[in-house]
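Okay, so here's just one chain, in structure tokens, the form predicted on its own.
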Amino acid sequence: MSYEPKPEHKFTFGLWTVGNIGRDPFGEPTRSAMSPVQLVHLLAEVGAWGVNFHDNDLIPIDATASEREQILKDFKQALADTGLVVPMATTNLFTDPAFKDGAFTSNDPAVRAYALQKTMRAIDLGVSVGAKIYVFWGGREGTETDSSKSPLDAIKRYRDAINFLCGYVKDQGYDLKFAMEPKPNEPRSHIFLPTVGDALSFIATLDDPDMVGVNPEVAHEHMAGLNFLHGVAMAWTSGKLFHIDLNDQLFGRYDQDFRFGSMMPKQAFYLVRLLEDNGYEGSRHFDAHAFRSSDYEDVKAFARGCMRTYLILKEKAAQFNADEEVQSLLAEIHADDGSFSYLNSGYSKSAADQLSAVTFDRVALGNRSLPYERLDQLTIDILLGVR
């Protein structure tokens, strides 16, 4: 199999990913900044399908009207020249000091109003270049001390903001859906909506919950020590997997944003298998960045590596599904003679009566063989290329 990316794979990167200049809290930049046009051409060179951006990745926050117009014109020309698309956009509500205590959840009503205005304008910008998904990452929506704000007030403000922006999108007639991106901490000590489960619960309280889904990220769930696969499955079964951020991350660390599959390939394998086996149709967006030690040639290797690993794991998933010994074990594990099929339709009085009359052999149930060690080792053998 060729591991070269194709448009049908829908691989995307953000301007902030390949454009990361290597700054961290303890060190100055190690790479010079590249323009959005240069980054579009870089992504086209490595075979990406699309490019995503925060408003200020593309247009500086203090740009004049004429500067904005020229930047946007040049960016659209780069898209036309390369064939790249823009499936998703978002707003930077975390870098500027105005948002030091949050944006939608700030205690200052003027900051909350400014955040709404900035997002409305950023939505207009994203839609103008074709975005269909709009992501909300609440990087500053949180606290260092809970003495500073009531979480009840903060969640209400968050809800009011998303409801307002849903109304704006509908009033403009935009073909756009929202996706909430959870994260437990960093840059705030505590961030509101820290996990996929919190985001799904929040969405259910909105005025138009059908318009809003989630954008789960590997690193963010791993930061909380959670199983990312299970979070994605919950979003999927809820009909809320609107977008996904792929990277890699060790449990319990700061937000590392490593190349996809480079730290926990087994977990990445399970994720790719879930997405591919169930027909996920959205972008495969890599929200990661190269090592601080990399130059731009190595940044290209990083981007190619994200896509290559995904395609390798897609091939491994197909191999797992076709492996006769694996499938034999799975058939044994999931054996069902249909004796309890009457429970599949949910509760009825007749089903309850029938179930009440059954005598179970509890000891036999406890003694049933479950060869999960064999199955897991077969998975490892497939991933290590010895099957």
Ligand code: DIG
Given for the second form:
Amino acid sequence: MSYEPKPEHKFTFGLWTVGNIGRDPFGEPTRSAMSPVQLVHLLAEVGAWGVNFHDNDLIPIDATASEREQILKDFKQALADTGLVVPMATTNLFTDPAFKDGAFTSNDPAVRAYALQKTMRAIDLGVSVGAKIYVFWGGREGTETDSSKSPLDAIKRYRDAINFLCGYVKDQGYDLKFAMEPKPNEPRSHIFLPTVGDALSFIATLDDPDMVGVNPEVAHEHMAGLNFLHGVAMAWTSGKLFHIDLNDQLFGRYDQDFRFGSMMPKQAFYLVRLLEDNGYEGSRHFDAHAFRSSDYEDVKAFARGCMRTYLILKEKAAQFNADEEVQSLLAEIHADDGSFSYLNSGYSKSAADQLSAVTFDRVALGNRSLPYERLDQLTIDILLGVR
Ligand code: DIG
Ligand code: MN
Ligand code: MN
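Taking the form predicted on its own as the starting point, write out the structure of the form predicted together with 2,5-dideoxy-2,5-imino-D-glucitol (DIG).
The next block holds the full complex; its first chain is the one shown before.
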């Protein structure tokens, strides 16, 4: 099998990912900045299908109207020249000092209003180049001291903002859905909507919940010590997996945004298997960046590696599904003689009466053989390429 990316794989990167210049809290940039046009061509060179952006990745926050017009013209030309598409857009509501205490959840009503206006304009920009998904990562929506604001007020402000922006999208007639991106902390000490579960419960309280889904990120659930596969499954079964941020991350660290599959390939394998086995149709978006030590040739190797690893794991998932011993063990583990099929259609009086009459051999239930070590070793054999 070729591990070369193709458009049908729907691999995308943000301008801010391959455009990351290596600045970190303890060091100055190690790479010179590339323009959006240069980054589009770099992504085309490595084989990406699409490119995403925050408003200010493309249009500097202090750009004049004529600068904005030229930048947008050049960007659209680069898209035309390369064939790259723009599936997703988002707003930078975290870099400018105006948002130092949050954007939608800020204690200052003028900041909250500015954040709404900035987002409306950024939505217009994203839609103008074809975005169909709009991500909300509230990097500054949080606290260091909970003396500063009530979480009840903050969450209500967040809800009011998303409700307002859903109204704007409907009034504009845009074909656009929102995706909330959870993260537990960093840059704020505590960020609101910290996990997929919080985002899903928040969405359920909105005026237009059907317009809003989630954009889970590997690194962010791992930062909270959570199983990303299970978070994605929760979003999927809720019909809310509108987008996904792929990268990798060691548990209990700062947000590392490493190359996809580079730290926990086994967990990445399960994720790819879930997405591919269940027909996920969205972008495979790599919200990741190269090591600070990389030059741009290594940045390209980083981007190629994200896509290559995804395709290798996609092949491993097919191999796992086709492996006779694996399938035999799974059939044994999931055996069902239909004795309790009367429970499959939910509660009924007759089902409850029938169940009440059953005598269970509890000891036998506890003695059942479960060959999970054998199954897990087969998984390892497949992943290590010895099977
Ligand atoms: C960080 O994980 C966030 C920002 O980069 C952006 O707002 C979002 C888009 O995927 N991810
Ligand atoms: Mn991240
Ligand atoms: Mn992200």
